[in-house]
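We begin with a single chain expressed as structure tokens, specifically the form predicted on its own.
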Amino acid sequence: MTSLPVIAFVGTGVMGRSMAAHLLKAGYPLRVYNRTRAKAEELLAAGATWQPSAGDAAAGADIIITMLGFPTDVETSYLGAGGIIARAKSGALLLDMTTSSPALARRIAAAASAGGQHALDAPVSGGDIGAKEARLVIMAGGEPAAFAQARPVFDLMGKNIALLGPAGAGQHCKMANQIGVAVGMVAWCEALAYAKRAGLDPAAVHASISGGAAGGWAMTNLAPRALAGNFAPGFYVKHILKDMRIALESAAELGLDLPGLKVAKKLYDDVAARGWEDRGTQALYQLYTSL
């Protein structure tokens, strides 16, 4: 009987915790690290082993998965002294599932290759619900052989899984996704704010329009939370702001103007200025209803 490869999972936050739990349930030996150990306690109770740093987690693993907050976290974890690339063994598979910079993904892939490792940028979409239900969209960039090796692990966390191209392609695809997400958030917030101002019951309007041409994932999943006054994060305001910054920087490098995204970014800047950075992205609706 062939034993399953050892997996290191770095970043057990809102989404990472559920993603790692699927791997543990499937029988993979799991080594975990998170800056706040309390966020890993459920995994430790289920059989995962705690590691004192990302580099320590990587040192004993065949596959290293990261699900972090910001590109600076990714850069430090992979390229910093004593980090993942410095500590991971030759032949290890490195899967960064954070939404990060395409340029950084290419740097990590080059550094991994120099160290005899194989790296994929594989950001995800689907939020906390998709992570819990193992139906994330996984967008990968890297070498086909590495993608084939990672596929059994990806299959435990997602349903719509694709290799989009070489290193950085996964992040470019995620930027396209986040552009659609950010502008789409503005659409349903404005629709329901208009309904409320017109004297209609926003919940009744939502029931009428969410199944038609105005419908979409955010309208279906996030609008009801906002209407119920639930602004707990499935995906943080501070993280959509980070993604919009990356997307605008990447678009500028490509010589592309994105006026819709600029509007969404300004609105979310206003949300953050009100102290709502740690709320879910549906907090944008609060901005409209407080105007």
Given for the second form:
Number of protein chains: 2
Amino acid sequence: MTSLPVIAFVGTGVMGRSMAAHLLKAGYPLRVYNRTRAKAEELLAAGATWQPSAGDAAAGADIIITMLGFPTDVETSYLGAGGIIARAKSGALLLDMTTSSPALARRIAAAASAGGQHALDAPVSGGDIGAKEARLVIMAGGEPAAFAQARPVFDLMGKNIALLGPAGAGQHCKMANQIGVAVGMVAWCEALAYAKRAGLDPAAVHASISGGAAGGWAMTNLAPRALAGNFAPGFYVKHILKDMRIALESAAELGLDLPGLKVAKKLYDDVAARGWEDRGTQALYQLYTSL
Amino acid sequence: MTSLPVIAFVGTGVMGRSMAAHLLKAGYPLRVYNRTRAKAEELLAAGATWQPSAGDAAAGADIIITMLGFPTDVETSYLGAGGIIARAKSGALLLDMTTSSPALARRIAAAASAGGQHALDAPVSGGDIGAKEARLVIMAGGEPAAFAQARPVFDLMGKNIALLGPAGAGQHCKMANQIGVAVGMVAWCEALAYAKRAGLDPAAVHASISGGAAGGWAMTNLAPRALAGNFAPGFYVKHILKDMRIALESAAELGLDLPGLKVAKKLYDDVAARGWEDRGTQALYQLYTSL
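Target state, the form predicted in complex with another copy of the chain; input state, the form predicted on its own:
Time for the whole complex; same chain goes first.
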């Protein structure tokens, strides 16, 4: 019996800790690091070993998985002095599952390749519930051989798993998703804010229209929360803003104008300006109905 | 046994003829008028009686149903000299199922009321298939007593049937739907156009994202047509443009800014400017990918 590869998991926030727990449960030796150690305690209690930094976690691992917050965190963790690429061994497999920039993913892949390592960008969708239930969508970019090597690990965390193209393609796919999500929020918010302004009961209108051509995941799942005055975060305003910034930068590099996304970004800037950064994305409905 | 009320059906296009056929099948005596007589032939062969004008059709009917193209058609048919309101008897029930303007619906309701008639605006969604299968969503505005009287007739044509409020409320609800539809088209078109521009296979990206938070009816049903190069109309560009014009006018009257809808309107103006008015709304994807 061959022993399972050692995995380093860096970033054990809400998403990361659920994902890492699946790997631990499957028997992988797990080295963990997180900026706030408290968020790793559950995993440590379950058998993971604490590491003092991302680089230290990477040093002894065959596979390094990162699930971080912002592209700057990804850049520092991978490319910083004493970071993952500096410390990981040759042949190591680096999987960044953070939603981050396609351009940064390409830089990391190139740096990894120079060090004899193999990197994939592999952002996910499906949120905390998808992470908990191992039903994430995983969108990967990189070399097919690295993807094949990562596949058993991905299979423990997700269901709809695809290699979309070379380095950066996973992030591009995730950006496509976030563009659809962000502009889709504008769609149902404008629909229901219009109904409310016209004096209709938005819940009754929702019952008439959510099963039809205007319907979708967000109208089904987020609009009822907004109509009930529940603005608790499923997905944070500050995070959709981060993603829109990346997508707009990336679209600009590609020479593609996305007027719908620009409007969504401007509206969410207004949401954030009201101090609602830590609310759920459905807070956009609050903006429309308070205008 | 009491005999069923006589129904006049004005406007026997793709939607109207399917709707009218259900009434005929249920045994209602049916008087029909359509600008182009050929489009009424099926109904005439099935037992409907031809009438030379909307007013003539209305004259002998207990219930008058209109399913027309543009608000100007609705205005002429109802309020024009020798039109429906001039010719229908006192106590008649007038049901405009055209997607039209809320303000016009209120004017018609007021004029009907002055003539002792009862009007409902009752636009639908669900398209030609919904009409054929009697599964339309019917969104009504008007008096509850008139709605109760119309209900048996609505039940023959639709499934999700609601009275949303006073005259105009049905049109407002339909406008909310169309706002969601139009901005929702921008959402998936920008998502997949970005993916394509980034060098990804849009169909693979669709497979990754259409089941998640960016997913919805349009991404499921229209995006695959666009990706396959099929721009045949389910719903015409010229019709979504009509609806957006009405919605923007109505929003302006309500003092509500809809920046997402404005972008959608501008984009579809560009689609129309390319001569694609008679294509399906998924032609918006063509615009993005030809920029």
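Between two forms, the rigid core is the largest collection of C-alphas that superpose within 1.5 Å. Quick caveat: nothing in here was measured; it's all calculated off a predicted structure. Positions refer to the first chain, counted from 1.
Engineer: Split into two rigid parts between the two forms, does the chain put Val181 together with Gly141?
Structural biologist: Per C-alpha fit, Val181 does not go with Gly141.
Engineer: Expressed in °, what is the rotation of the smaller rigid part against the larger between the two forms?
Structural biologist: From C-alpha superpositions, the smaller part turns by 12 degrees.
Engineer: Keeping the rigid core fixed, work out how far the Cα of Val186 travels between the two forms, to one decimal in Å.
Structural biologist: Looking at the C-alpha of Val186 between the two forms, the offset is 3.1 Å.
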